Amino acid sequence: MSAPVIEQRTALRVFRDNLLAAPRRLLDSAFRSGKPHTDRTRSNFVFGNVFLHLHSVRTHRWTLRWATTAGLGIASTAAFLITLVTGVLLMFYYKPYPDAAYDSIKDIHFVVPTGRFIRNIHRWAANVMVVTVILHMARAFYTGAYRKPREFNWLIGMGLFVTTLGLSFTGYLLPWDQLAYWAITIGANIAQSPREVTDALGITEWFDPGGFQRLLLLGSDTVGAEALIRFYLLHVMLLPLVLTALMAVHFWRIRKDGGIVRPADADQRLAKREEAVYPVFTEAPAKTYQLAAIVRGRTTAVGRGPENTVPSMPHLFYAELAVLMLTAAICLALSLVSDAPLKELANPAVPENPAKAPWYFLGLQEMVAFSAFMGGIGIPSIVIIGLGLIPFLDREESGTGEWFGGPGGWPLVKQATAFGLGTAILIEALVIRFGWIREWFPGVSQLVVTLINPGTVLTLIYGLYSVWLVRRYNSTRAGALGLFTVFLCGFLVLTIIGVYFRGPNWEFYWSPSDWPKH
């Protein structure tokens, strides 16, 4: 009679032991290579992890230097993840139709517990993402990271940049307040700006690309319910999917292209530093490997050994976590000191004055004030095409992986910065003080104003300056360095003027206190 009792107690003990061991077995099933104590288990940890597998098993120590990348790529990714998580939380309360959108944002802002804080984080993370993507793109350019074999990944990065701006722009309409409504109206007018040319040529009745672009953007002739649901779908579904796909390709190509770009003599530079050198292999291997053959190939790994590398797990992984935490801390701090704006309910009958686009489009809006077509479509298209062509025009190798590497170097960039800032400020001062062709010759053709305006003049001067640099240094890289720098400076000047010095009717004011009183 006692045998069943013993058997029952044993089964209960086994059940208890299995229950206690469940957490450990869960970890073992997720991380089958065990704790990454040795180089081999660290390698297996990367091989078996879907996220870490985007990294190479070993990372060069040059890549881990703060001065190499400043963590800008990871900061952009971290900001996107923060925006994604907070956006999902906001979706629980947001209603994407005009009769309820504004009230739902008010509920989030004033009623939902921590709703205002979450919305603030979402807004600031989006802004941090725009800033870090721009800086990351500048870092890649100034270190020559667009050169062979990274040309395609440079184009993917440009796609990420455009998609990021699209994400921020589509989210701008969702609060359905005055600020959002009239900012999107400006964007719709820019999309319609080809009519500036077709009207002047008298062909709009038969050929109207501007009207088609406006209809495609808004789903209607006006900013209404169709535009709101269209922007909502783009913002929460289509553009995040596109961004995620591009990021996956971007990260994968970084690995396949040999990791973060570095100078050809990076190993020698690291050898000169007086610091403890991490050994190539930290523990005696438990298994012997042999090399079957050495072959020639096109891969960037050819001719490179494991010297001056460390396991990506934990070194690179911990560095990425540190940047993630720093980005989150910045977003949290900004969210505590500055609330996301929320103005009155959108009213098509009462225009905002001044009606301003998001800050990252105010440089365009400043140019649009002179010519909607050239400022909103023509010049941006020229810039994007130029950036896309740079990897295929600059086939030089000197200076790759170095900040401002190549002929001219840092002195050239300093000179280009002064020239870019000075030229933009001079042209803007001239326009603000004396006006432009339309004020000088009221009857002039619109085509003349479209082709000859402050934006096109500034672009032409920058282009001629770049050609001069190519001839002076006998280097395409020198011309590219100068052109990228002056356009960056021009964008900065125009953005600052649009943000701080444009008031009602887009007039120039030194301070909002000088605006006309109503």
The other form holds:
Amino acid sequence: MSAPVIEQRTALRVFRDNLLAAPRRLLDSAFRSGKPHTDRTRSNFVFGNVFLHLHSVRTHRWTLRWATTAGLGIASTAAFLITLVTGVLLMFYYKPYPDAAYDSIKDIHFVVPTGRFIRNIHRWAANVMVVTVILHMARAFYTGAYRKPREFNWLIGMGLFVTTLGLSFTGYLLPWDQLAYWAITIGANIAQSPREVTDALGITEWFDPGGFQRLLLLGSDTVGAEALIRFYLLHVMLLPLVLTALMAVHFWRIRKDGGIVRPADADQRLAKREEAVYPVFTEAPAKTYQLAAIVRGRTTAVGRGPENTVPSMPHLFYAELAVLMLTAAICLALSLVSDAPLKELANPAVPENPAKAPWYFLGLQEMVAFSAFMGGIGIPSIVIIGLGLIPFLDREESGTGEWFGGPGGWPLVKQATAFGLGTAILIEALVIRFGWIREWFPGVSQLVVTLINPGTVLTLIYGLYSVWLVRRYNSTRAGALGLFTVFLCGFLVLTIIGVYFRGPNWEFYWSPSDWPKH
Amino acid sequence: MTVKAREQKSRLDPEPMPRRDFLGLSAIWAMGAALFFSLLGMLRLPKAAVLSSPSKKFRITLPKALAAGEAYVPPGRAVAVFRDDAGVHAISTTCTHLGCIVKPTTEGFECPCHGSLFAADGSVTRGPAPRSLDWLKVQGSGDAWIVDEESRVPPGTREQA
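Can you return the structure of this protein in the form predicted together with its partner chain rather than the form predicted on its own?
And the full complex, kicking off with our chain again.
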């Protein structure tokens, strides 16, 4: 009689113990390696997790210096995550149809709980993403991170840059207000601008890539319901998918290309570390070494000891989390002080005056005010192709991993900055004060204006300057440093003029308070 | 395939492709071609065949008191219609630069987006516009006219009332 009672009590007790232990066991089953206290469990923590194992198990101490990357890549990733979360929230209420779109944004702004705040965060995070992507690209360029073996990742990064701009541009139409409608009308007509050339040559009837691009973008011949649903599809589905896929490749390649770029003598330049704090390999992580032994060629660890590396958990991950929190804090703070704009309902009969695109496109808009094709397609294509060619034209190795490394160095960059800013301001001042070819010779052929306009002249001067640098320093890196710097400066000058000094009819004004009242 | 002992080849010579490899490669290339062409076919979908925009041909009634050189803009349309002694003509007010709507002024037209200026006959006088504004076909008599935005006519063409 007594035996079954004991059995029963034991089983109940076991059940109770299991119940109490369930949360701990759930955690154990999720993170199988236990708490990351030793080098071995820290390694397991990284490669036992599908999301974390894009990182390597150990991180070089050079990578963790603030000045190596300034955390810009992680910041742009963080901004993307923020737009992802807030974007999904906005989709609960947004309706992508012309009659309903404007009202739904108004609802989000004035009625939906926290709607205005979420929309502000979405907009600010998008802006932060554009800024950090540009700065990240500049960091990669100035530290020579595009060089062998990272050429391909530089190209992936350019894809990410273009996709980021595409996401911003498609998001701009969705509110369906005056600002959105006219910015997209101008954008779609830039897509059509190859007609400027085909018209001048008289071949548009047979060969019309411009009209085709515009039709594909708008799905119609005007910005209407078809265009809105297309932009919506691109904004919430197609481009985010492309971006995510490219991001995965980008991150994976960082690791496969040997981690963040560092100078060849990084180990000597780093201060001796305190061995006692993070001893190398308290337990040998057998797994990584077995892998490293059979992998040939350049991987992070082959042929190198673990010296000067620290476990990615916690050092790298905590740094990344700090950047994520900082990015989120910046977006939240900006959202509290400044609301996302919403103008009147779109009116296809009356253009907004001035009709300004988002700020990062105003440099382009400044150039399309000279020639639609050259400013909107020709020069951007030259810039994109040039950026893509840089890693294949500069095959030098000196200065890799150092800011402004290579022949010329920081003095060259300073000189190029002065030259780039000066030339751009000079040409703009000339155009604003004296006009351009059409004002001097009325009736001049359009082809001449397309080929010789302030934008192409500036591009040509910048190109010649860079060739001169290659000869002067006898180095392709010097030319690349100069070229990248002057184009960055040109972008800056045109953007600032577009944002602050252009008013109605795209006339030059010193201040918006001088704009004519109407 | 059979290889005779005498014809043993150097290892540097290209190997003849065995039949099975050939069939396998053909299958892979056929699959690639099928995927490529079906993808091309799918890409036809986003190119709209029928445009959903409103009719490009519309009726207007000119105001009786329309002075010579004064523009009449039908509501909701990007067209300016003029009447003078020589007849009636219509000029498209869609800027040839980037599609903004130009505003008729006493001297001609001005574009608010990038500052292009046009003379009264639509020709470019200033700014980035690549060509002059289109003249559109008009038909009718008295005050009732039909404008066809899809038919361009040479500049200077006027229809007698």
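Being a predicted model, the structure only gives us computed values, none of them experimental. Whichever C-alpha set is largest while still superposing within 1.5 Å between the two forms counts as the rigid core. Numbering follows the first chain given and starts at 1.
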Item checked: Rigid-core frame, C-alpha of Glu507, shift of 2 angstroms or more between the two forms -> no
Notebook entry, point to check: Relative to the superposed core, what is the Cα shift for Leu19 between the two forms, in Å?
Noted result: 3.0
